[in-house]
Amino acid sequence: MGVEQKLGNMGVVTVKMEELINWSRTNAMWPMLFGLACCAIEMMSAQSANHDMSRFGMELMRASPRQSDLMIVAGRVTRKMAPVLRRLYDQMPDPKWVIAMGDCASCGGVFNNYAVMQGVDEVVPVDVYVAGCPPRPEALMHGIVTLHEKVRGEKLKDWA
């Protein structure tokens, strides 16, 4: 017998408990702006009413680390502006994820100069790579599909 025979039609629904963490934290990221180049004029397109990402459960961008959960990297970093970036990822809360949003925030771009990181991930770990110069909004939304199914994935020993 199963638990609706046992229990009858009460509305009961029986889920693992890290299965709910996981969909909680997909569908309630909250992105925090650190847009530095062109690549952030797309980010903020994908906000708008004609892309919608509030249909992933990010109603607003956060200015404010300490209020949001995800980092889009939208643009070059210059080794000026790397300590800040680092200081901003160390004050998100965790369980927290980086997106690099463009050619620039992964790999440097066509700035190949002693100026420019070649790549966040020398600052921040990065979980999800978004290519473009600059990306559409389509493919920032995509990425974040992408982190959304990685998330899905995390297992309870994993968060340790």
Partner chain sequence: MSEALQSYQQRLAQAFQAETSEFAGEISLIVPAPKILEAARMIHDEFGFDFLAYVTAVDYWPEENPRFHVVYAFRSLSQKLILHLRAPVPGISPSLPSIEPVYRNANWQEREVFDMFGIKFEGHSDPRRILMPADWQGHPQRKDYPLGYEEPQYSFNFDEIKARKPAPKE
Given for the second form:
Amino acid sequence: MGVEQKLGNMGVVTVKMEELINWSRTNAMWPMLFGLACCAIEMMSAQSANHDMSRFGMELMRASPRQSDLMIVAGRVTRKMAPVLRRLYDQMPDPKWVIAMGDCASCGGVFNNYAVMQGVDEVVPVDVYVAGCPPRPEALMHGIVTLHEKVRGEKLKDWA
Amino acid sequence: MSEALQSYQQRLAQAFQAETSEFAGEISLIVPAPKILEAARMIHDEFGFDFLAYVTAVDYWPEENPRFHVVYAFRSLSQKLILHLRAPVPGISPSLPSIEPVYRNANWQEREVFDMFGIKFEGHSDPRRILMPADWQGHPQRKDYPLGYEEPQYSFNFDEIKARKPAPKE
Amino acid sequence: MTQIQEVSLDEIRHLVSERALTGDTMLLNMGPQHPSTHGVLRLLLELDGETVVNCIPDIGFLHTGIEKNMESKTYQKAEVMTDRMDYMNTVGNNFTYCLAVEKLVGLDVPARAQAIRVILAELTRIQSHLVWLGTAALDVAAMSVFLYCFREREQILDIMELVSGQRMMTTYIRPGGVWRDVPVEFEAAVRDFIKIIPKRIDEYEAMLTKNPLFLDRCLGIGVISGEEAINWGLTGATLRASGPDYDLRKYAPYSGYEQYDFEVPTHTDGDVYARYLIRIEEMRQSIRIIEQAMAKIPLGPVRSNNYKFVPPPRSEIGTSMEALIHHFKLWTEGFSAPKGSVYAATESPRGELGCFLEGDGGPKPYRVHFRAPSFDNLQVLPRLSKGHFVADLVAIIGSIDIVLGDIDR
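Can you give me the structure for the form predicted in complex with the partner chain, which would complement the form predicted on its own we have just seen?
Everything in the complex follows now, all chains and molecules, and the chain you saw is the first one.
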């Protein structure tokens, strides 16, 4: 079994272009290091040996926004930090996705006051929301798998 | 309460006409605000309290005078004692001398009190906001500053709140 | 929404030297998003080539308004917000807040609850030092230590989950004691952990302590003397590396620490390497405390039975009228604290964590202020990093062990 059966005599595989591009995007999505608060520690836990995130292709976290595709906003975003967040999002090249990790990034969480932005979707468009305070590393990985499914379903006419 | 601490408190009370108040085993002295730098020097040089634990403030709005109490706590590491001090400050243009020349970590502690309450510290080397953005209006931890919370979105007011809520331009 | 603050030179003219104004030195922004700043810390560096002439920290990017938010919640509900301040020392934050509340209302804590509190606080100390070791070693480019430390940390988080249901933000320590008794598997889990951790700490030491690369990067960097450290208000391992042995567990023991036999390590050099050695030794001493506490843990209730402040057990509500009334009062209005202010302090992995609490006779705290250890510890960064390279600055930030949630609250 495997690819050899499909290859035939000439060693050629035919596949839809959408599927190929979406597959390659999901398998090597590089997250940007954007850990702000407590959720960052669970993100680091998800990266480390027990729950390994590199099996999803996210081996390294890129510090530079120019070299990353995925921004995992982990932690509470305050009003002072919001312009910085938007500027970093703008610096990421297309195609880019955003995961709002944790309750504070999704909706403001426990904090409903003058200093905390009630959900990071006030400044950046979010693709996947992961709930939890902080979400378990397994929950974050479930969020990443959900994002992969969403990316697999993207259509050519959306980004051509 | 140890005798050493009591003797220090009595000397402070005599020198600055400070009132004492006791609660839950702690004694705190209320020192008039303009004298706080001299009191800090006395505590540091003569009594040997070399460590400033914190500087913070309490807002007693709507009482106008005094509206704020600036609270200090000093520790003596060698004698294992702690001394609590309060300095009442009025509500209109509140200000008092900074104790930064004596205890260097008062620098950031007083900046935080200024940022949160608007109390100015005379003689401070770097009077800027520290926690809020530099162009923020208002002093958040005052009692007449609103908490600024967002109204919960239920089904009956969902659409009106959604129209007001900021959303990103792609 | 505020725009990005373009700092004009006028605002910081008094902080940078004259050479910056002529262009002799360069002003570089080590921005809020940076892999080595351990959170959202912004540093304005004034550089002469690679040497740091001055560094101006800009904090507040994580300021959550916790202190003001706690004023609008009752004492019990406000405790949930304390977990999220210093997120490496979540149990310690709850602990400090509960000590302050108990001092304010005059609540007793039974002996079994005190022992459980000590065990959890020491486990949290080990967990925080493991994360510190992983990230500080990562900053000086020792990546395998990071992976090893997080492996051990998972075991501690499993114990926390066993006890309270949550890995990090447990809110297990509540005024009057702890939330509920520990399950039967707790003792076995803690004993398993204590059995393996000393050898693991030896492994980390074997990788770092005599490593010439590590020594090169850490010896003689960021030195400060004992008296200057006290004047700057430093606490924790940052202070003890310079000489003074100020540890609140010995200075003003709380929750039964006086019955346990342990040492407080100090050092005289005051540099990055000394702080590393002290934290490794603190982990070993924490293991000692946990062993003694596990051996001596008494049987008995785990929460005070003063039902004016502590919820009565659910089984009594059906039969006793007073229990029903107390339950109702606590759930609707909450307990009231008298007028007055208290200050309670504990030893967090970073230093002296204190809670200043003022009540006004009502069910909500009138003013809460947390004396955060990282706030004063970070203040000394410009003094420590003058004259060192930017790479040394990264090592110094790692050694001071700051947590931005603690600083900004």
